[in-house]
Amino acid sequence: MIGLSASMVSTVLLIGSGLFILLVASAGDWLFLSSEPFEAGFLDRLNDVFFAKPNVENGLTGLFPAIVGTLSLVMVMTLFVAPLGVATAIYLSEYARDTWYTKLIRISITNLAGVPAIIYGIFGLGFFVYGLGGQVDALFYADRLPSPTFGTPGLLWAALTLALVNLPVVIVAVTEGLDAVPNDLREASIALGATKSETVFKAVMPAALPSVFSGLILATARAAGEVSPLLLVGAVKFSPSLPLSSRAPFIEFEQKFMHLGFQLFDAVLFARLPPGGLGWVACIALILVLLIGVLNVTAVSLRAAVLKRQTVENPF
């Protein structure tokens, strides 16, 4: 079994590895040989892969709005997944008790894992941005009516359906590293005197940290690449202005936003690409597989710093 697991993982890092380079050779081909689609020469041409004006005839654009709208999806996706994923955990783990209703919700939980995206995109149009959405319109934007504000796709919207998308994986990876957890821990605080509360947030979470960044870590990649949903709920193939703002909290969360995994599907599908335009693609698969690679390596970090710090401050 350790030879065949070993062999498994192999192949799979050698088809990665293969993909990886195929991607690094068309996009650099592309980026140093080619003369289409945009300038000839490489910094003109780089400069034109991030900062080009939308172009009517190829359908091509620039991937800087696309990268901003992809960090800030995923920014605003965490602050919502993040907290509730965990409680959900935390309370089915260590509250809950082991009856037969607990066990069907873990089984569903588990089983919403394997749900299409698309379901999840058709739920967030129907219940965030028309039902949601148009309350929203009706309460604080009626003046506006019947022009919508929030009652459109939009950031908001896309960031909540790809919480509803990640957040079984956070719940199963944080619930399992919670059980993982020893028993002897949760009862030597208690007879040290611990409360329930106390247990749970001072020895036991501690504990099941690396747990809660896998959950995390595994979302964060999957929404960064997450496309179907997207395609229901916000994101568009040119956007006027980038979801930002100047005032607090800094995020439009009305907009609608560009997406490189987007920006992807629709080079692929609709795009009129010029020859060579593949090169384009491949540009596009290639910034974003560094983006993911970016933000696992960031997550991967904050994982490791909070580790030690945590080991420094109870070295026993």
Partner chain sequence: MPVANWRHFKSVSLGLLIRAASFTVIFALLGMVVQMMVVAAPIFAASTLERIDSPEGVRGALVLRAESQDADLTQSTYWVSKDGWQLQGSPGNPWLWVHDQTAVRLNVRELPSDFSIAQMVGHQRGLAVLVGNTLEHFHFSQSTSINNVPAVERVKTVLVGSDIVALAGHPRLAVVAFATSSSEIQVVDFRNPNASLRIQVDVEIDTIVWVSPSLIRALTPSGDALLFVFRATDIGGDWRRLLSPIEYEGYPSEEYLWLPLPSAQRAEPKYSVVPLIFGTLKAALLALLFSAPLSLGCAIYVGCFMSEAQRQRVRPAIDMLTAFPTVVLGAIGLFWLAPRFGEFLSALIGVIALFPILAILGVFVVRGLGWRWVRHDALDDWPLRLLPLVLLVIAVGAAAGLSGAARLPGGSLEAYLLSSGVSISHFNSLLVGIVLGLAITPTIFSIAEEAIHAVPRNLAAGALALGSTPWQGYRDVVLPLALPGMIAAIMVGFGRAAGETMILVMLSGNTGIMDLSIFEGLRSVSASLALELPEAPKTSSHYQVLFVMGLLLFGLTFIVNTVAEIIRARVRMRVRGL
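Having seen the form predicted alone, could you give me the form predicted in complex with its partner chain?
Single chain only below; no partners, no other molecules.
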């Protein structure tokens, strides 16, 4: 029976590697061997993957703007999720007593983690885009109405929506890190006369900092792959300009942007793929998987470094 469960582990590992190999094989086959849909030649095709103009024939386009768009989204999302997530985690770990309010917060976090991503999209559309965005337009951009500036899906609202989606992830990661900090540190700090906030921010937080980064990186990984909310709040099939500019504030918050996961979704359902065109889709999928995989590995190693403090030996 132990063997049975051990073989389950093996199976899962096999499936994971199998999927990965499938993607690599398809992408590699297209890059190296086949001759559709763009020009022949490995370097040309590699260039096409990133920089091709939208093709009228099949509707595919280069991924570079999508990568930039995804990175911009992640940057802005981190701006919002980091303070909120860290603050809530600090509250739960350092300040909270075992009252109904704390229980309520914990239940809320678990529930937020379980809410389907599309519901976040709906909320983002109704509250951020039409609600807040409409107000911002009425207050600051009234001269441009009825053409909406912020009352329409865009980078800012997408980042806020994803910040909500990833809030539980960050909170859980940071809480774990804070709990791993031994109490001696806190007690020593108080004994030396520090106030509560000084203890938290100057003594405990630096020790838990790797967990903060781990949580943020996990959030980033999820933001790169989560497509459902973006269907509603901001990603588009094609935008000729990047959401960055040389004018302050350097990020165009009201623009719509291209996103890696959305490009894959679009390529799968809306692109007219020739028989050999699956390789292109495999390329997009592979880039996405590699990106998320690398981010996950980084987060995990940070987390492992933090948790090494807490181990209990297994008698088996």
